[in-house]
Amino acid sequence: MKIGIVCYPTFGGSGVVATELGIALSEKGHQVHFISYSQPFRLEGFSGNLFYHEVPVANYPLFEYLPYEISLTSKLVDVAMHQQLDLLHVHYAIPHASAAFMAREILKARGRNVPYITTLHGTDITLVGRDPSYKPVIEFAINQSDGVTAVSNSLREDTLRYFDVNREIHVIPNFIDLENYQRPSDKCYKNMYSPNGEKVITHISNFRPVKRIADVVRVFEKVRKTIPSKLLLAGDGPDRAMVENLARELGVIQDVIFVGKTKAIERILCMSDLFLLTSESESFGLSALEAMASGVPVISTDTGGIPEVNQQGYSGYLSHVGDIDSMATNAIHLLSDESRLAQFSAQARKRAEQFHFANVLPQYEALYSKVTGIALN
């Protein structure tokens, strides 16, 4: 099958999952064409089945804001026609679903039937999509989709709550390739950050307010009083300066390490003992799953789809949003007992196995076959 995948190329979860999906599909023999305004950061290599098409955006003086949706629509039509695509799969509804709708209708007028599937990832529904200036268009584009998926039951329920959706929403969870998340102790270089054997607590995100990074630092400050530890903060974003100032105010800045944006997430997790996820809202929690795949127990909030990933008392612990005392207590409970920590580490890896791409990819292929009418072996 020839599949066009539309996604954001940035460090966000939707782009990561879309890229990994495309790579996995190409390895199974499908021809995959990525379409975006720049190359997805996880798309490092190419093969005979993997292609990238850049969306050009002309900067005309007439436009105060660049018309990306129109440019994307035109590119979708161009790629679909010249590459004979069978299907478009768009990740993150805004503006990809509406662009796919317009492209499908243009293609119909040219005698080509190219259905599109919309995958909902989170803030495209729970935050941005609810804005009155976007909602009618997004609602329409979802209902016009030939197939709709959501990454968690929680997100499916939110979509039905916030939008008048008449399409069936298939829940297909995010996934990972477990082979990319091993813990070879001789290659983790943990002593680079904890030279005296301190425990390494890690957080990875885009540092937006919804991630509540201040809570990460406050939890760490409480844990550090009992357990000698270091805090690794991977990523960057609008709350970076605020977090640095807070770490100084709390007197922990010397033990907080900002590693910035990095593609080598598995190398960061390899040297981690515990993962903190303090988000106010998460439709799935891909970073938690990546930690678990690396054998890192997760201390997280219990919001959105996180409880569908992080299993209470097995792969880690759940607390209410903002309950830093509970999260700190749970972190100390694990870090203070080596045998308990090892047990949770093994259990976290075991839990992550349920989200291995070999278990999830067939669900997408089944939907592709249903939407296109193309039988897959």
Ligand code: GMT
Given for the second form:
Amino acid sequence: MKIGIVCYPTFGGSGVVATELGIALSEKGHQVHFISYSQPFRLEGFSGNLFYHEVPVANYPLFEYLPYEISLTSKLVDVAMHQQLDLLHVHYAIPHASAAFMAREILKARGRNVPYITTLHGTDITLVGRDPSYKPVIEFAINQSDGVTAVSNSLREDTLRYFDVNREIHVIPNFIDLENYQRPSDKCYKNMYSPNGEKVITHISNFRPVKRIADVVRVFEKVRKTIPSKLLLAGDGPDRAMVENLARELGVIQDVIFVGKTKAIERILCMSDLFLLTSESESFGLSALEAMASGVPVISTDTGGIPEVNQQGYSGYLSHVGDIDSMATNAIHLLSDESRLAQFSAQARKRAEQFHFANVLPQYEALYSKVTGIALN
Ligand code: GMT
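Okay, that was the form predicted alone. Show me the form predicted together with the ligand next.
So here's everything in the complex, that chain up top.
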């Protein structure tokens, strides 16, 4: 099948999932065309089945805001026509679903039928998409989609709660290539950050307010009183300065390491003992799954789709949003007992196996087949 994948190229779960999906599909023999305003950051290397098309946005002095959606639509039409695409699969509804709708209609007028599938990822529904400045368009574009998927049951329910959706929403969870998250303990170089054998507690995110990173630092401050530990913060974003100030105020800054935006997530996780995810809202929590795949137990909130990923008392523990005491108690419970920590580490990896891409990819292929009428064997 020839598939056009539209996604955000920057650091963020939806772009990661879209990129990994495209790569996995190309390895199965599909021809995949990524379409975005810059090359997705995890799209490295080349293969005969994998292509990238950049969306140029022409500027004009009249434009205070660049009309990206129009440029994307034009690029989708162009790629679909010239590459003979069978399908468009757009990740994150805003503005990808409405651009795909426009492209499909333009292509129809040119005698080509190219259906589109919209995958909902989270804030496109729970935060941004609900805003009145987007909602009517997003609702329409979801309803017009030839197929709609959500990354968790929780997100499916949120979509039905916030939008008037008359399409079936297929839940296809995010996935992971377990091979990429092996944990060769001798090559982790953990002593780089914990020279005296301190425990390494990790958080990875885009540092947006929804992640509540201040809670990460507050939990760490409590844990550190009992367990010699370091906090590894990977990523960057609007709350970075606030978090740095808070770490200073709490007197823990000397044990907090900011590694910035990094592609080397597996290497960070390899040296981690525990992962913290304190989000206010999270449709899935891909970073938690990446941690679990690396055998790192997760202390998280119980919001949104996280309980569908992190299993209470098995791969880690869940607490209510903002319950710093509970999260710190759970972290100490794990970090203070080596055999319990090892048991949870093994269980976290086991739980992650359920999300191995080989179990999830066929679900997307089945939907592609249904929507295009092209049989796949
Ligand atoms: O967090 C965001 O605003 C961005 C968004 C993204 O595009 O990365 O994240 C969402 O999609 C991820 C991949 O499906 C999910 O793992 C995240 O839970 C989800 N974020 C939220 O719901 C806050």
